[in-house]
Structures are given as structure tokens and as C-alpha cells.
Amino acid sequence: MRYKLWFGEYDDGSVRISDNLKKSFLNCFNSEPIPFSVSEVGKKTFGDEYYSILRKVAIEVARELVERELKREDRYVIALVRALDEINSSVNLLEEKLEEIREVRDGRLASEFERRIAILKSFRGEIEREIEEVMRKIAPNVSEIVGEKLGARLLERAGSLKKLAEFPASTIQVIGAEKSLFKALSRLKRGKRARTPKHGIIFQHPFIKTLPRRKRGKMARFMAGKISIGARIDYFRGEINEKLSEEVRLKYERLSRN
């Protein structure tokens, strides 16, 4: 009988192995129980071999299921927060348009138009506490050390957790300024004075926009190289590391005492 094992086919004692050994990982399901020790087959036919390469397919099978799933996940936050984006400029839109009528007539027509303005804006709530909870858990430690909500624009803007756990942290420092960094290079390029951002969109967190704005550069920078840190054990461990956000909040009160 024609047995399915993870590194290719038993038939009447002879082995014939896969050449793809990670598909055949995933494939080794047998409709019954296996009547002999794959170990002891395995052995026979790698050696002493057979428990390392065991390992090595079995870790590179577990990381790109883990990266297939993490590839759902962001795509689905960066998905909502462009979303999101749509619904705030149409809330924006809408309540410019209410104002617009109301200056002529208060009518059926104006409370209609704020009962549905009410309506987008408890949908967008519920699209922020979805993105808060996916980020929570793809994205931890960016997640603790700038916040759901910025963690999810610096994703967005980086287009995915890997790409973001690739970036180098002068990169992530400025992620949001882009147009101001490319014309200040371009300026610089010419022979004339320009002054290059020290932040993007990291400047919404609150450890740097409530600091002098000489010290905000520095902050700003402190922040990037642990949101790179934690970007990176996010996407390849994903476990959470508090002493990252801890030093962050640390240097922030040292900024704001000196």
C-alpha cells in the first residue's frame, strides 16, 4: 500500500523522494493510520541527516505560513485605513454641505443629512477599533511603541509589515515627508540651501510634537530606530519586547527635563 510521508511516498518498503520536500510536507496526509515508524524510514534513507533536514523544512514551511498569514493581515489594515481616509473626507464633505443648507432652510432634509453623517461616523469608529485590534496583533511592538492608529499610517505608508521591517530607521523617521525630502534633496542638488524634514508622520505622536522643536529632531530620530527594532521582531518573531517602548517614554521625559 502506498503510503504519504513528508519527504515523498512509501510503497511495499520502497521510498521514492519528493522533489519538493516543503509540498510534500504539507501534503502528507494518509486517509489511515501509518502501520511502521516514518523516523526509522527516514533514517534508512538520510542517515544521520534525517532529523536536520526534518528541521529545516519544518522551520521554512512554519515562516511562510506565518508570512502568508501576516501578508492577509496587513494587506487587510492597509485596506481599512485607506478606507478610513475615504470616510473622513466624505464625513468632511458632508458636514460642509449640511452647513450649506442649513444657512438657507433647517429642515427634514438638514436632520436627514446629520442622522447619516451620525451613521459614517460610528462606522468609521468601528473601522478604527478593527484596525486597532489587527494591529495589536500582527504589529505589537509598533503597535506599543507609537499606537495602533500611527502604527497602521507608518504600515500604509510603507505598503507592508515587511517592507517596514526592512526600512532603515532614517527612512521610518521621515515616512510621510516624502515630498519635502525629495524637493529639499533636489534644491541641495542645485547648489541651494534647504532644510531636509526631520520627521513625517511620526510628528503626530505626542512624544514629539509636545517637545521644543529643538529637540524634536533628536526624538524623532530615538523613535524611529525602536519603531525599526520592533518592526523587525514583529514581522520575524512577533513576540513583544516592552523594554522598547519603555526607553522611548524614558527619553522623551529626559528631552522634556533638559
Contents of the next structure:
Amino acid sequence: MRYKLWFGEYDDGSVRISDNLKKSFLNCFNSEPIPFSVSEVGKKTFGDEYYSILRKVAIEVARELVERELKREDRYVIALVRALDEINSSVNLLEEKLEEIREVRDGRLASEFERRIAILKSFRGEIEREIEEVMRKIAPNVSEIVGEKLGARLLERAGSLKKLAEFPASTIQVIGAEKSLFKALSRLKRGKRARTPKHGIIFQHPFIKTLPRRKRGKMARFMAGKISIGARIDYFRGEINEKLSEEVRLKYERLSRN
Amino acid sequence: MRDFQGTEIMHNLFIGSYDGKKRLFTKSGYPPHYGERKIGDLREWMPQRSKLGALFLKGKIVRFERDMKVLYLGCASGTTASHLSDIIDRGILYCVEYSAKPFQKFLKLAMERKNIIPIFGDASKPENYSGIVEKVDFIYQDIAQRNQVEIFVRNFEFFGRQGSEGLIFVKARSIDSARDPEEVYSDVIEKLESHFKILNTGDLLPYHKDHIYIHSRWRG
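Could the form predicted together with its partner chain be shown next, to go alongside the form predicted alone?
Starting with the chain above, the whole complex follows.
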């Protein structure tokens, strides 16, 4: 049997040592468990140096991967969210057109058209899953509090994880409600009475949507505060803090009870 | 060191009283990693920051030998790993983490310690690092994910050998937030029992809420 090891290829007892250890380290996928211990074979090849060589390669590879990862991931999510919106509106439009064709002639062309729309729809699902996965990685706290989808949308509006982390909670609360916010502010400036919006896109979260109207503002304010803290942890430390989402859940339970 | 009176319960692991409180330390030739105190050559192990620390401070014993090979899934920024690396000072600690931010901090630790092999990868896909990690004596897992039990078993299939031990921390809410935690736990234990002999389980109160640990031995 052949196995790919980090230092080369194993083939029935003999090892062909890789001439680029970093490359082979990154490419040592084996679909099945290896029946022997990698270090045994490695020590035959490298002797006592085995672990120090492994360690050196591992650190070098990890540093490069981390650096690359940190640079790109939030932009990737933003691009995906925008693509998703575009696909959504395209799907809607195309479905209308399909209906128009169907009304006149429901033939081979119409069913072919339908099939292609279905492909686009399943592709949309793929993008959604990718967004969720990346969000979990780069913004675990925000994802935990509002969910990956809504979190990604907040990130898209903010422009980057850094900007989202720098936003005050009150801004996060009304992201997506800019129009009504500025309308209200300009009225207030002119000395008239007006109400600023209670919530922007975080309204879509079930914890806010399902509450009675008069409690939504409270919940939105609380949630925005926690999102803001979460975004900062995500940006600066990246570790998950389970307390945040827990507090949001408790607040919701308290509000929905009375 | 003046006020510390303690006993070594495992290689380089000390428990005893200091400042009038029961505390845990590992003997370490390295500087603090996460803001913990260092008293002489002892680094304080803060139970609020580390589930393994909480476990030891509660008096539970999960035995690590100093020359063990350990696979650590979900090492985050390396709080627990730093102490584990003190204990298994002649062993090897393979650490897997897929989140870049904490891993950046972890890398500082990895560069300082001779016994840590960092792997930036997804613990749910052991096949991706199957050509790196050897057969290990112990697999430690602390990742709050819905399929964490499957991930644990899958890693044992790749890197466990007969008699390897494992420690898994389970958070009920991340497996199923709607169900009763007790039900979730007994489900998890039942699932594990088909692959493992369960050695011990319990909670981590008062240091960590909503978590249990399960110490087990792989049947191979």
C-alpha cells in the first residue's frame, strides 16, 4: 500500500523522501488510517533529528497559512454575501421569465430552463454553507450570538471585521436602517418630533422578530451590545466566549415571559 | 515559593495552598503564556481558563506520563497546551486548531517549546493530517461543535492504538440547544460506549458551567 507522509511517499516499506518538505507536509492526505505509526518510519529516515525537523517544518507551514488566512477571510465572506444577493435576485427574475414562457408554450425549452434555475438554486445553497463555515472560523462569537448568516450580513455592511469591531453597539443596532435613522435625525435637528429606528438588519433574528413590538427595542439594544463585544473578541483574540450568547438567550427568555 | 506548600501529583504538576487558597501549578522553565502568575519556577494553572486545570483542581486524576505522545484537538491559543507541555516534557504534543487568530498566539508557544508540533487544520478531517501525526497514547479534545463526538471517534480511528486514552469535554448546548443537557450527556456517553471503555465522567463546577468531561479508553 502507498501512503503519503509529511516527509515523502511510503510504498511497501520504502520511502521516497520529498525534496520539498513544506509541500509534502501540506499534502499528506490519506483517506484511510495508516496501519503503522508515522514516527517509526520517520525515525528510520531521520534518526534522532526526526522531531526537530518535523517541528521546524510544522511551524513554518503554520505561520504561512495563518498569515494568509488572516489577511483574506473577511473579504471572502463579504464577496460571497454580495454574490449571494445577486444570485437571489437573479433567481427570482429568472423564475418570472420562466413562468412567462410556460404560459405560452410549456415545452422542452421551458423544462430545460427550469432545470438550469434549479442548478443555480442548489449552487446558492453551496455558497450559504461556505459563508457559514468561514464565519465560524473568523467570527465565532458574532456567529454564536446572531447566527452565521446574519453575522455575515453585518460584516458585509461594515466592510471588514476590523470596522465591525470598531463600531459602537448603537451603530450595529441600526445597521440596515440607515434611511429611517437619518430621516429621523434630520427631523429631530429641525426641532420636530421623530423616532429613531429600534433595529436594522438584526431585526431578522428570531429573538427580536418574535417578541411583541414594545419589547423589540430592548432586545435589539441588548443584542447589539453583545454583538459589539463579540466582534471585538473575534477581531482581537478570536476565541469563543460562551457567556455572550448565553446572556442574550437569557435576556430573550426573560423578555418573552412577561 | 516561600508560602507554597504542595505535593507533586504527577510529573511537574503541583497542587497545594498558596495565598490561603488551593491552587494548581506546573513546573516550567518557560515564561508565562496567558498572563498567569509565576512563582519561582512554578506557573499557576488557572482553572477558569482551562478545563483540564479545573479537572485537576477538583481532585480528579487523568494520568499523563512525561514521555507520552498526545494529540490535542482544539488547542485555541494554547492555555491548556502550555501546561500539558510542561507535564509531558519528554513527550510530544501534536496540536490541531483551525481558527487563525488564536493560533497566531499559539504559534508563539510552539516556537518556544521543543515538544509541540502545531498543525493548522480542521480536527474534523483527520485524513488531512494523517501523514503527520503518529499513533498516540492520548487524545484530548475540547471543541464545542455539534459533531464533536464523531470527530473524537474519527481521530481515534486514525491515531489511536489499543489502550490509548481519551479525554473529551462536551458542551450540551452546542450539541443540541433545545434538549435537556442531561439527556444530551447520556446520549453522548452511550455513543462513546460502543468504541470506548468509559473510565470516569463528571462536571467542572464551579469553574465551567454546562460542560462535562468524559475520560475513556479506546477499545481499538
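None of these values were measured; they are calculated from a predicted model. Positions refer to the first chain, counted from 1. So that the term is clear: the rigid core is the largest set of C-alpha atoms that superpose within 1.5 Å between two forms.
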item: Core-superposed comparison between these two forms, residue 207 Cα displacement 2 Å or beyond; value: no
item: Per-residue C-alpha change between these two forms, residue 43, threshold 2 Å, rigid core fit; value: yes
item: Cα displacement of residue 55 between these two forms reaching 2 Å, rigid core superposed; value: yes
